[in-house]
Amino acid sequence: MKAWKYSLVFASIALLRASSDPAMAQNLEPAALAHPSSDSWPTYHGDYSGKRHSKLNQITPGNVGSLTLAWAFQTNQNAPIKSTPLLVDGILYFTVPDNIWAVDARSGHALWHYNKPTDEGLHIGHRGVAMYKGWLYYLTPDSHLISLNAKDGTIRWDVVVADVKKGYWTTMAPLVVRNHVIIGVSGDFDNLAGYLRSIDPETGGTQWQWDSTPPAGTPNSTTGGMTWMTGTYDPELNLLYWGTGNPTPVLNGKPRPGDNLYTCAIVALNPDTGKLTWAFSASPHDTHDWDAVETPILVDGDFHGKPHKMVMQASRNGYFFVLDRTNGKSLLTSTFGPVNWSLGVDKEGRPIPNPAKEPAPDGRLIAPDEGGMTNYRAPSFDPTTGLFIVDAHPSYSIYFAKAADGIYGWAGADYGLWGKGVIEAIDYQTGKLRWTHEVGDGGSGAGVLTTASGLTFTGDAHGSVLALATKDGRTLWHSGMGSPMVSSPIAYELDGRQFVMTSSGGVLFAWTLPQTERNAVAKH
């Protein structure tokens, strides 16, 4: 078979238990995404809110020390798993660049494998797939959106969603909202505008497109604003919430005066029309490469004694934001680590950039560094404790402007001086840190999952998966996996058995309790 053709590798269905028949029932109605069942994880974040909080409670602080490995799946790929698996009808779907696997969630046996090597686009990582009815939706490194049959991985259609020749690529997991497949794009060149696009799940046709910046060449304007991480959705308000990337040129703000709307922002869009409802600038006129694509988590609850529909983000620039998600108005802005690049916060809750902290030929000491106080790794919100838990990265670096690099492109450099990984629990009412748990020099890259039983699952910089007590951050259990986790854990329950799923390198791990422990929980 020629290398440019895709291949489908099938494991024997006979390996599966006859009672399961997981390959026969693959279907996900869009209405089910609003209220996922405990035996599913049907979207990148698990549900539309982005909280990554599981209601499962079989694994508890009291028995998590008995957690054991149920199975492990080896991809045999050099690329690490950065995707969040989908779980639908007992089957897990997950990716690395150029590859999709369908795996039995009970046993870890492979059902099918899709592989189509691509030479173009950036193979920096891949976040996963989305599902609509019996179809999967996968963005390729060279900016195609492919619809595949969930039962066997065969292709239904393949459409181009960005021009790889111009420098776009795609890595994100799409988001399905009713009959819309929402996709975002990546790209670092100065002539590229970020956008969100809604695709018809049946035909692959474009329904609408929202551009985060004006076309390249618009005077006194910027490009950039990439949309490379999956957003969230409020069915009641019928609004999408999405984070956008940094403006370009990256470190040189002189050719693009002003706040550079709508880059480094949280935006709210109508999913049926793509019309902008409101926008909030997390980093006005960014000159440090601090995109605001981090998960906008949706929380309904009291804020200072009054009920609010909120959206929260721990942003790469070191600020934690709580907004009223009906109108984008600020409720709280605070820092969650060392931040020295701003002059404070304006009356709208936006950081005020300090011009003296822009990159300069003789260097500027900046906190945080270019990697940010956090990044793509997913946070979690625990509604019982009111804690927003995030894998943070307190850090310092020196930013330079370099005349030899010109005024466009990167237009300078960032040299990291120091940084460490810390799991932080932020009280959303005050913005204060309730507790911290260090996970190693340099940081881990792992996301966070909380559960209703009071557990927080994440990873450290040394290749271990951790179970912490959500109330105070104490380590309750850990296990070595071989290399640091760069994905976000998920949880699911099948046949009365709760699993927690993590990854390390190219290996997927499913953890569960021994039968004796499960029986003890059932008796109580």
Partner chain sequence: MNRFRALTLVVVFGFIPAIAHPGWSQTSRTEHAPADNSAGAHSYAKNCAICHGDQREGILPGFPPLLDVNRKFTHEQIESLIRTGKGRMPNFAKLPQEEVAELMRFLSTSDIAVGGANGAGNISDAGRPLFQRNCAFCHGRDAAGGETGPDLTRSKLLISDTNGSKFSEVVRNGRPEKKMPAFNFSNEEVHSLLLFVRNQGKSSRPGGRRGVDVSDLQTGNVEAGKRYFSGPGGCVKCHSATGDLAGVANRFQGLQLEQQMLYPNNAKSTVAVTLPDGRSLAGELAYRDEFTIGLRGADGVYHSWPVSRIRYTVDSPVDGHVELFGKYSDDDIHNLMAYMQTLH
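What we label the rigid core is the largest C-alpha set whose atoms superpose within 1.5 Å from one form to the other. The model shown is predicted, which means the values in this text are computed figures rather than measured ones. Residue numbers count along the first chain shown, from 1. First, how it differs from the form predicted together with the partner chain.
- With the core superposed, W157 shows a C-alpha displacement below 2 Å between these two forms.
- Comparing the forms between these two forms on their rigid core, the Cα displacement of T206 stays under 2 Å.
- D190 shows a C-alpha shift of 2 Å or greater between these two forms [criterion: core-superposed Cα displacement of 2 Å].
Switching forms now, from the form predicted on its own to the form predicted together with the partner chain, please provide the structure.
No partners, no molecules, just the chain.
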């Protein structure tokens, strides 16, 4: 009897301890973001570097052929999943506009679903949430930042971060750096200034704001420079790296002479103050809607025989840049597909726009098209091979602008003519393509994930998920998912099993090796 009592007390204490043990709670200490564990994917890009390279090696070129479905999760929504899920403490958090799901990563069943329709703001896509301790941060189409309890999706606070009536909207996944929640905005249908803002994770108060461009109405000046994709962060240099969007009016450059700083740029900012350390113009005086918001990937390594801290971007305008990320100086500029709008590259490594290729009343043939050589789909950097792998879109289009189109918003028109999708492996030391893999007419919207075992996961234009050999681009495995992937894959390990997660339409897919295959691997 006594023994039974003691054991009950003991069990109660154990239970109490378990519930107060931080390891058992849905909790993400910001310090963990610098070194994410293999059973997590705690930020939009998986880590601060933006490489989207998984260290996991259970799934290999030798066994990927037997990859199989662990589970699928159906959102039953028309909106395709464009977000990257977060994985923290075994729970996935992902979004489509107006919706967030928390899903058990082991079984694929929903724990909670936030669903709040909004009428205003463009519902073109949503990239996902950020997490700080036990709180999620979600931007609504009508430009609110909402903090939710990760346990149940209940709202803690809701602050307005941009004015939807003026034409701003928000889609991006915030980035948490220590006690800063960094958010960016969209809105190039109007002549508006872009900005990046740091929000207090506890209160929702603004800590700082960095403006990409002067306020609307400043004479001879540009507006624009939206900050609609998640940037990267170097903890050692304590610098944020962020891409900015196109200037406005979009296709008419006449009212905004000069380089239009800081639009279409990669900028380095102090995350504590929002002060600019350096900026690099990827498209000076852009007139083709080519946001430079694609992931600024941080790589430490050799460049032409010397160690460097680099930042690399495959930009929407068709150029691939390697910069020294301590000072923004160019190490390499090359093209990764047909580009016909520049007069070459200046001594700072910036493309020189050709005035004859600005949109004109009778049309200009332009490569690439408005969607660009690449876009929000994420690239990946594979440290073993030194390959920067990007889903590219060689393409041609015609651009028009005339006085009657005015100087507000779009201010012109453009029409895509032709394009295709090509997965390209760029050697960052030379800018040359080591291999290419065609993925279909029109192009694919799939991002790229590489793994330490030498695999590249992506998708084709027809709806297949592909596993390629990173060294030469050969297809090792594929599976039809029903519609083309318009998100970027992730990988994680749970209970000793490696998963690769992809999406298609409104469905999330978790891929893994069959149980027997894994056992065979373990015995080797």
